[in-house]
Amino acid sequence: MTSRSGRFKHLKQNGEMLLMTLPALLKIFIFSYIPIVGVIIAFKRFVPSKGIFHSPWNGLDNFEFFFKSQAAWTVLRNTIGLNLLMILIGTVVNVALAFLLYEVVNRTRLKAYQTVLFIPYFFSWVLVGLMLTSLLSPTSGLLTDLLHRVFGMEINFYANPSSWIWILTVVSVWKGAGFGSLIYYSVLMNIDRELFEAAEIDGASRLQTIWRVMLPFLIPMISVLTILALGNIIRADFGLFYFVPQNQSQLYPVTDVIDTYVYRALAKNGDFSMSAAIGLFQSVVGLVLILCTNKVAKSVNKDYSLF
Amino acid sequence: MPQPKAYAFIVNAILTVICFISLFPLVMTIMISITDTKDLASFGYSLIPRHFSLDAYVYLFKVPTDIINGYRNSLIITVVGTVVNLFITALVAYPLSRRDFRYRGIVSGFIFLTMIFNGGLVPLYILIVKYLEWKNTLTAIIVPALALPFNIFLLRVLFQDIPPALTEAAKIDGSSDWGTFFRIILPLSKPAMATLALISALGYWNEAFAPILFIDETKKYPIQLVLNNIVSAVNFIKKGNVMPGSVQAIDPNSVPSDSIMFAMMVIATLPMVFLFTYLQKYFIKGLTVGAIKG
């Protein structure tokens, strides 16, 4: 039990440090905690002139309106499906790249590879979208042109939604490969090289060493990153899904995700209430997912969990 | 590991191909931006310019309003945002890295909760537009991205690498916590601060979501929105119209319209690529430590 004066002593001792945390805590309070009160809009028919608190209640109408719409199924499927695909392929590519990089002994070469792989990480999604147009545009794209000349194919990617499942996945993996592989690479770097050499001396082939000896060292990191990603599976990277397909409406059947849908409902149609309802749904599902994935991780191995 | 020659060759060959794929779009963009516009019209895009020309860059700086504005806005956002962010993030991360800070748990929890739950986009939008009245201000882009939980926890992990003995020694010498922070922690944390500076600057420079939500005045556009609208602007010029916002008519034949877009893409991207190569040493170390220990 802390007495009153004891508590005061703690405050005094920690006062300076408490003061240091103040600017950040104030910002977080205003921009992350106060908006939580605003979720009541999801249960109201929001009238801008009346404000949040004086708009009339309408129960679950906003949720009903969204979930009964055709779009609900599409955007949920796209968000979760594409996220899963990107997590899966991204992990495989990043781990494979880390193994490849680990084999490079020449320091200068290694540095060069890592730098080049990292460069796309620094591109904005707007830029990526524009670059992609110059590759895929039906009239002048370099890739469409090549496909036409070599294989005689006439493809208009911008009129073919299903091809965007793979285009978006490739773009996402391409942009994240430098960062993703670096993480796995540094895990490998922290392990004594002699361990892997010992396996080879015992007669294991290079692939066996990679599969049986090196991969197990990566499993904890793979688990942690996958858990993190699964916890966020209901959220999509707005930039990737909005700027990369350049908001082309004929591609919505594949490229429209919760975040782009909410943005359009809010900014283009001014539908505050329904957007708020979808946003709240997304937040609640996200919370549940994080708690669940974390629990699963904890039960498998305590080191895998986040909290 | 023993390296048979053929094996090393295969590894290097695969990595070279992958690096080529990684870099190809940027090389293509640069090459098209320096291709003579007549060649582009008659032969389409190609990787090796038949005739080299800097017309697009010259044109961009001759009729500059949108681009210069965008550049200036993005510079303000990035510099102000990064400096303020470094300061308040380091200020909160430092006490959190100290074992003797009594409120460590509560403060961490308060920050952590916002990582796993938030009110969604709409309440934040209403707060910023209706209550703070920040529509069409750069503040609306800078402030919400300050003191992000991920950055705070990253910096906390990096600060924990500083031996506690140093802080304790300073305390015995009569240094206040603020004094220790400015005289010992910050000077010792250059790699950590460089990492955060790069992450923060990158985020601000490339940010396009907050701008399309909060900014609709063209002259307040950051560079990414200028870029996002350049396609329509270029198409506009191509059709023989004038650039939106400019008064005198422009002869469409004198405009290197095709290469302009690519020149703009290059101009908008190179600052980040240079910053990365300059800070790379710190960045890679900082991020991997953060990822592994965090």
Contents of the next structure:
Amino acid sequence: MTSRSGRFKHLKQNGEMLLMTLPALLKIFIFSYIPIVGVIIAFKRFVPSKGIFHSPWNGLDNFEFFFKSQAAWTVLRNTIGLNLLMILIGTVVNVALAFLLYEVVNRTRLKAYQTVLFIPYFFSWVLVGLMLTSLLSPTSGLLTDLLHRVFGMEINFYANPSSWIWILTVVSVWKGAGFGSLIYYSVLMNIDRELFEAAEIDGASRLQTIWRVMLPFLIPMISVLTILALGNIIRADFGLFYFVPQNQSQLYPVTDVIDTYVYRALAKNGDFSMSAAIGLFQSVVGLVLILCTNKVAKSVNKDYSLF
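And the form predicted alone, for comparison with the form predicted in complex with the partner chain?
If you are looking for partners or other molecules, they are not here, because only the chain is given.
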């Protein structure tokens, strides 16, 4: 009885806050939980006219069809390899920018730097793709024209797939640097100033202060964000890999990832079953990776784990 009255009292005290979460919970339920029923399409030969429940079962044929296709190894390699590269370089750049922002004393300059860094985060990938085309176009690109005038080099980036490993990485890091650095900067702002004063009294250099005082505070956040990123390593940012390289077929050896491959299979062939199978595969692998990386981080230090 006491437990029930306590729960009712808690509900009454926090009723307004709980009511505010209702739209978000409703959204999650409608768009995240109800569609789970559609997972069974991955194990069926889906026929739209028959619907989800009346389409014939075909077991694991949809998974087998994808993994036996010629493109399977290429898209898996591109998805995992490029995501790993982006996570590594993105983390280093974001942490470095956070350190640099922390060194800015003038508040006006700090807000200006943060604004400049944050603006690309709001650009759509369609806009970023158009901006990149204006730089790299073989006929009218600003960068290609500059390279030709200064060094006499004629480079067609859209005919050179290997260069897009770094182009896509740089674009991804550039777009997310403002948001990523802000997270780490907020952690640095919570460090007790007495620690810096103690380090200064002990004669520590600025580099030693960063290594011994600031970095240890960032490691738990770096660990959590890395775990979340590794959970999505099998998923690629569709906009980045589709709109930035302008869906050029000659660049598929590098830019074709699971998400773009599924999109083309769905758009051109209407293959709902294989698309659902790949989506389920991505979700399961992502869950396993999060659980495994979280367990490893927890074994090192409980503060480094996500849960």
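Residue numbers count along the first chain shown, from 1. Only the largest set of C-alpha atoms that superpose within 1.5 Å between the two forms is called the rigid core. Nothing here was measured: the structure is a model prediction, and the numbers come from that model.
With the core held fixed, G239 shows a CA shift below 2 Å between these two forms.
The Cα position of Y261 differs by less than 2 Å between these two forms after fitting on the rigid core.
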